[in-house]
Structures are given as C-alpha cells and as structure tokens.
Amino acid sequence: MGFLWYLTIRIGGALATIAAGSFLIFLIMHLAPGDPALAVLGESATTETIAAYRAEHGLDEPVLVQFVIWAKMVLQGDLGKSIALAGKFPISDLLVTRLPNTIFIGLYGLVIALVISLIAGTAAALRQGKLVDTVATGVAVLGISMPDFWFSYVLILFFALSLDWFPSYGFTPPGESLIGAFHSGFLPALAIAAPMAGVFARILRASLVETARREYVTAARSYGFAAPFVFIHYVFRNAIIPFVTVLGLQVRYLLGGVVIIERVFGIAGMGSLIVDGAFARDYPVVQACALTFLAIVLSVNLIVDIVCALLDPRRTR
C-alpha cells in the first residue's frame, strides 16, 4: 500500500498507545494514597467543603468516568492545577516554561552523543582489531558502565571547580540567551551524552562490520568501485538503519537520565518538576509530567519509524 498507509497505521498506533498510557497513568495516580480533596483544601477543611469539592470535581464518580473527565480537560489543553508547587499555578503554565529547557538539554546531549558515536563507531569499524578499535570499544564499554549522574559530578570537579570553564550549578534558559544556554548546558548535556554515545558507537560499529561482510558489498568492490564510494553508498547507508532504530529505543533511557541530571545541575525542567512533584505528593503535576514524557517518547519513536521507512522503503510494504 506504500508509505502513506504505513504512516497512517503508525500514527494510529501511537495515538492508541498514548490513550492506553494516559489511562494507566491515571489509574496509578488514582491508586496512590491520599485524598486529592484534602490535599487541595488543606487540613482545615470541613466535611462539608470536602464533600462539595468532591462533587464539583467528580471525585465520587467511578474511575472510568473520572478518567473521561480528565481526558476531556487534557484535550482542551487544561492539565489541572498544581496542589503544592508554585502557588497553585495552572500546570500548563509550568510546562510551557519547563519543557523547552528539557528538550534543549535532551537534544544537546543527543547531538553530542551522535557526533562522538559516528566518529568513534566508524573509526573502530574501519580499523577493526587495530588500536583505534580497541580504544574506542573500550571507552564505549566504560561509557555504558557509569551512571550519568556520577559522571556529571566528575565533570563538575574538573571543568567547573578546578578549571572554572563552565558553571557547576544553574542553567540559562535558551529563551533568555542562546549562547548562555549552550554554555551552561554543556556539562549536563555531556553527562547525558556519555552513556548514549557508548551505546550508539557499539551498535554502529557492529552494524558496519556486519554490513561490510554482505555479498553486495563484495560485488560492489569487485566492480572496481573506489573504497570510499563503496563504504558510503553500500556499507554506511545500510548499516545506519539499525543505528537509527536503536536511537529511538534509547529515548526512554535518555529521558530517564534527564530526570536525575536536571536535579544535579539545578535545571528547571520536566525532570526536576516530576521529582519535586513526587516529593510534594502533588499528583496532578506528576500525572501531567508523566503524560508529557510518554508523548515525547512516542513522538520520537514515530519520527524514528518514519526515518527508517524513508531509508529502507521495504519496510512500508
């Protein structure tokens, strides 16, 4: 049926997953201990005001009905109000200021990881078994063996406290100053990038080595094509597909890392918001953040699927 049909199925699947996922999130938050009415109204609330609040917000309805009410509000862009954080602001206001910071750090880290892994993975595959390969694969294993939050403290120790090249704490939002954001975001982005670069480089190397053994590559060489031409058009082009697939799978680890790194560097993003929300037992905030994270993972996976389909048209058949 071709590309459009494939696209429709994929988008449909992503929408179904986010619907199911939002129900799961809602259910988990519903199971969490504590009465939301009591949390909003405070300890001084009387039985009558609590009952009135519960009736007004549909808290006495069955779970499914409550979910539908919440889902309708979310679809209209209303994520509810924070109970404990930031003076009971609407959560959508919080997300508007915080999401760009997280996306900036995430993309910054992803780009650093891509640059490192493309160079290291390709070099290792081209010089298989040589010193470059040994060093690159060794460093890659070290990269996936360290917790990113620990690595961020090592970076702080060297590049912030000793050399004073970068700030050890705080982040200038990209909206304020783009240069400031690149500068203050470098260490956190590098910390997130390190384990990812390890994973990416390993996959790319394995995929390049595997592809270089294929018969069509041997055939291309036997035609007398120049080695760089064969590498770019026959080996790299085909080897990049599993690489892109893994990239998509890594988003859930990437965002996991962001949650902790943001707290280490004091970045006002989604990660620190969900953790603060968890400590304050601010369920509406945690719920909204979890939904946003889910939406990010699914959109990235959708983009990855589309890129893969464009790289390899066989997938859409």
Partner chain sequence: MATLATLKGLGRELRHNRVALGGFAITSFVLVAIVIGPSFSPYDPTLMDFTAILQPPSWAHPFGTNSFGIDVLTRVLYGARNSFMISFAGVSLGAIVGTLIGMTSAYMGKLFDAVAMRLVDLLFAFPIFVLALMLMLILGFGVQNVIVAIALVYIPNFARMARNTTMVVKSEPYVQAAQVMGQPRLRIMVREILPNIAAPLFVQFTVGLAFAIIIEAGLSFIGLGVQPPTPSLGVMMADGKDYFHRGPWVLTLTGLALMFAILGLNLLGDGLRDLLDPRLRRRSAA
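Target state, the form predicted alone; input state, the form predicted together with the partner chain:
No partners, no molecules, just the chain.
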C-alpha cells in the first residue's frame, strides 16, 4: 500500500502541475504583444474584418472564458484547429506529423549521452586520480560548457561541410526511412547529447566514488567477493539511483535543446512548430505544443521516480 499511495500522490501532483502550467502558458501567450488577426489578415485589414476574425475564433471572449472553452475541448480529446499558422487545420494532425521527429531526435540524443556517460563516468571512477579520470573529467566539463547551438555549427562545419559525411540541413523522418533518419539525425542528436553526456558522466563518477567508500562495500570486499561482483552488485546498483534521478531532470533540457536544434538543422518537429506558432501568435498551436511538452516531462519524471522507488525499497515502505 505504501508504494500505491506514493504512486497516487505523484500522479495527482503531475495532473495538478499540467493544469496549472497550461493556464500559465495560456495567460502568458495572451498577454504577449501581437494579434493573431493582424498576423493573418495583415496590417491593411479593416476593423470590421479583424472583429469578424476574432469573433470567428473566439478571441473576443475574456481570457478566462477562452481557457475554460479550450480546457473542455482538451478533456474531450480535441486540441482545436490552427488559427494562424495553418488556418483551420486540426492541431492533432500537426502533432502526429511533427511529434515522431522530435521524439526520435530526443531519444537518439539521449541514447548517445547515456552510452558516452556510462563509459566515461565508470572509467573515471575506476581509475580515480589517473590519466583516464583526468581526461574523462576534462571532456565532461568541456561538454557542459559548450552551448548546443554553437556546437551544432561546429559539427556542421566539420562533419557536413568539410568531410561531407552527414547532411548539413534537413531530416529524413523515421516513417520514410529509418536508416535515413539515423544518418540525417546523427549531428543534431550529437549536438543535444554532448552537454547531457558531460552532466551524466560527472554525476555517475561522483556517485560511484562515494558509494565505493561505503561501509557495506568494504564489508563485501572483506568477505572475499570478486571485484567485478562487488562493483556490479554493491557499488553500481546503489550509485545508479542519483544517476537515474538526474536523467529525469535532464529531460527538460532535452526538450529545450530540441527547440533550438530543430531550427538549426531544419527539422520539422515540435520545436520548430512551437516557435513558428509563437511568431504567428497561433495560441492553440503553442498551447497544444506546450501541453505536450509538459506531459512528456512529467511522465518521464514520474517513470524515473517509480524506477528509483523500485531500486531503493526504503521509499516504498
């Protein structure tokens, strides 16, 4: 019952966060300067035309009323239609075409970051104070220090323009060609992965070093267990909990980085969609994208909390 109660509280908190975040984003978008009617109709539109456009899309209602109407539609599974970016086109259809690209690039970058950090962090911890540790730590700091947009242009300059190994612009959706998606998505995924890999590697190294000094690890060694057995069952398993926690927190950075990376590499994903929607003052599109991002972040954090609870039985008592 302890774990079920913990899970219920976490799910309830996630739903409350989604509701509060949706309202906050809705309010900020409506308080921002700009008018969707003018963005669509142009500065030369007459007052009557603008008023008719606003009435057609419910923009003449109070903000709170607009939010309630939007929330009711969302609860019924209807995200509405674009009012400026793709006039009267269902937003759910936009998300269906854009979300897989963003998820693919995000997961691609996350896998690269995990592989690099697990190898570098573990090697640095096992060779603490030696050359491997120094090199791995230095590279991790370098990765954290590099802005992803700057690193993107470095990758384009070297791997795309100089070596011509990867395309400098454009992306092949995984639905068209999985091999093409892995090839065209490598540079943007690597640009996202580099800063995350640095964070993950440093966290893993610190956690492994600290855990290796615990009394129960010393006791396991005194029993005569083999070093690999002690490392896997006593050190790594306990040290991985902070690593998994940081992994969940970095999802927010991952989605934020995707917004920039998609613009740099010309990827038709959620990041570029929300930017285009914001410039066009397309409130429903921005709201739907923000809601999707928020749901993804909270879902991943919830999964991470559950995994940590399962790894540490003390949290389920």
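Positions refer to the first chain, counted from 1. Heads up, when I say rigid core I mean the largest set of C-alphas that superpose within 1.5 Å between the two forms. Keep in mind the model is a prediction, meaning the values are calculated, not measured.
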Following rigid core superposition, Cα shift of F67 between these two forms in Å: 2.9
After superposing on the core, C-alpha shift for T49 between these two forms in angstrom: 7.9
